[in-house]
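Single chain ahead, by itself, as structure tokens, in the form predicted on its own.
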Amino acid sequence: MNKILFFTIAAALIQSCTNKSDDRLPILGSREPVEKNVNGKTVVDTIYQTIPPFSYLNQDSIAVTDKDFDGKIYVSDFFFTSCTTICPVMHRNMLNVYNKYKGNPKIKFLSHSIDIKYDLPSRLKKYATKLGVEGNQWEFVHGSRDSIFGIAAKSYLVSAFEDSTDPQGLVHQGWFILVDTKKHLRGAYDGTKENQVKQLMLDIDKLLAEEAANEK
């Protein structure tokens, strides 16, 4: 099974989970049962996949790490500024999500550039400005080849890689990944499809309600 087919199937399975009408969104990705002792009794707990530590530079040449997303609900994706295929559609749709939650301190956005060579912070800044994005609620980030491609496949379950046979030399999927305050994956949505982006916003509202309930 080739790389792109594997991640297409994996992402499709993720998306199938997000279309359920349950009040609580599923936790996606790998999980591991772990035994622990509680009040003298052995109970089985579940350890879910989380987004690991990371460090990038954003569009303002400021270091951005996983700590900046502690306690935040955020939406992640992979793109590059010179992309002429799905990226323009993805980020027009993401802009609608951003505008809905603009100024909400509990919501952030994280767009990873996969063009390691050319998408330096200055170029990302021009891109963000053209979109009409200000401040750091939506971070456009540049990182090393391993840090970007590695976290895409292993942590966000999104296919992103260099491909010399592609006209632009880069290939990626257009999934928007919803991550909760504990850095669990909670949903995946095709960023090129308006109906799935609308579902993303409904699911963000579900997560906000879930977090509000947990705080009581």
Contents of the next structure:
Amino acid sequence: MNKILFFTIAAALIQSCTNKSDDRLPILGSREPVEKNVNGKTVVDTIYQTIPPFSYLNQDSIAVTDKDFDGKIYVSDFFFTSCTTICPVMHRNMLNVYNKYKGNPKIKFLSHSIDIKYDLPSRLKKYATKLGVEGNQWEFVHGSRDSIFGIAAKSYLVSAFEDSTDPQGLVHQGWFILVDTKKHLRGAYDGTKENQVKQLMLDIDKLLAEEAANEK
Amino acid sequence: MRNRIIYTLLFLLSISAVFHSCQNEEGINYKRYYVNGKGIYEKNCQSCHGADGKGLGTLYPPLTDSLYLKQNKNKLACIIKNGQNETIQINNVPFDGNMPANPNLADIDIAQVIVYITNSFGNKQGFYSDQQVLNDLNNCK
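Would you generate the structure of this protein in the form predicted together with its partner chain, following the form predicted on its own above?
Below is the entire complex, every chain and molecule, led by the chain shown above.
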């Protein structure tokens, strides 16, 4: 099932990359057609996959929920502070995105730690500070094992799991997932690749333009 | 008398030839070590210290501080092989992160990566041999 979802994302990504016109970004993930009754007529509408409610603790030990992301465009990823392989690269790249949109009230960042045991809020705070991140535009969150690994696989379509054969015991992919103000998935980018992270920034700009157009 | 002069000249010539070839060999080794060291760096070090050696915030220190790398030259092999978890000052900024050990790197790999980092990012320290790595590793704390 997950595989199918992933291919949907991959296919959509490839399309979004080759598609040079400034069309809207596709909505990714699973979709369901539903029949609705509008003014006595039956019409088919599509329900897109959305990010479900969640509740975590951030680097300041304050509860962070899906409500804090209502009406925000945000970028989500999975990491852990003692990860020595892809995480430093991901967050070097994410820092560039953060610095570009720093102070923009429409944009947020959400980094989930998958090291449930050790990455408590105090440790996340130290990490954020050392990375050069203050305030809560970029949330580094700690949550229960099920809530973190569950939302990774089911909602953000990022594979992350505990693995005793890995030297660090934790395996995860370096995707940056772009979520729009309605909690739809709008893009997935390899956070270890500079060119994909550039694309992410272009796509954030597109979403911002889309929002501005909707507000009019 | 004449023979003597010729012998002396020949002797000096051969010494300089030996000297020269040594230098050349070191020059060739230097290039080889530098190139291989770059590959080892990209695989094992770059994620934290960066392609430009600038590190990341105060999580991972930069390798652009020539002074630190010079003053601690004979500790580098130990840091790379065994990792390090101390508080150190780089460019007057404190770092207290955890540098992971690299037990899989052989002495020659360590020599090569040291040649690379101590001659990149604004550093210019020249050659560093496997023998020096061996000596330094014997003196790790």
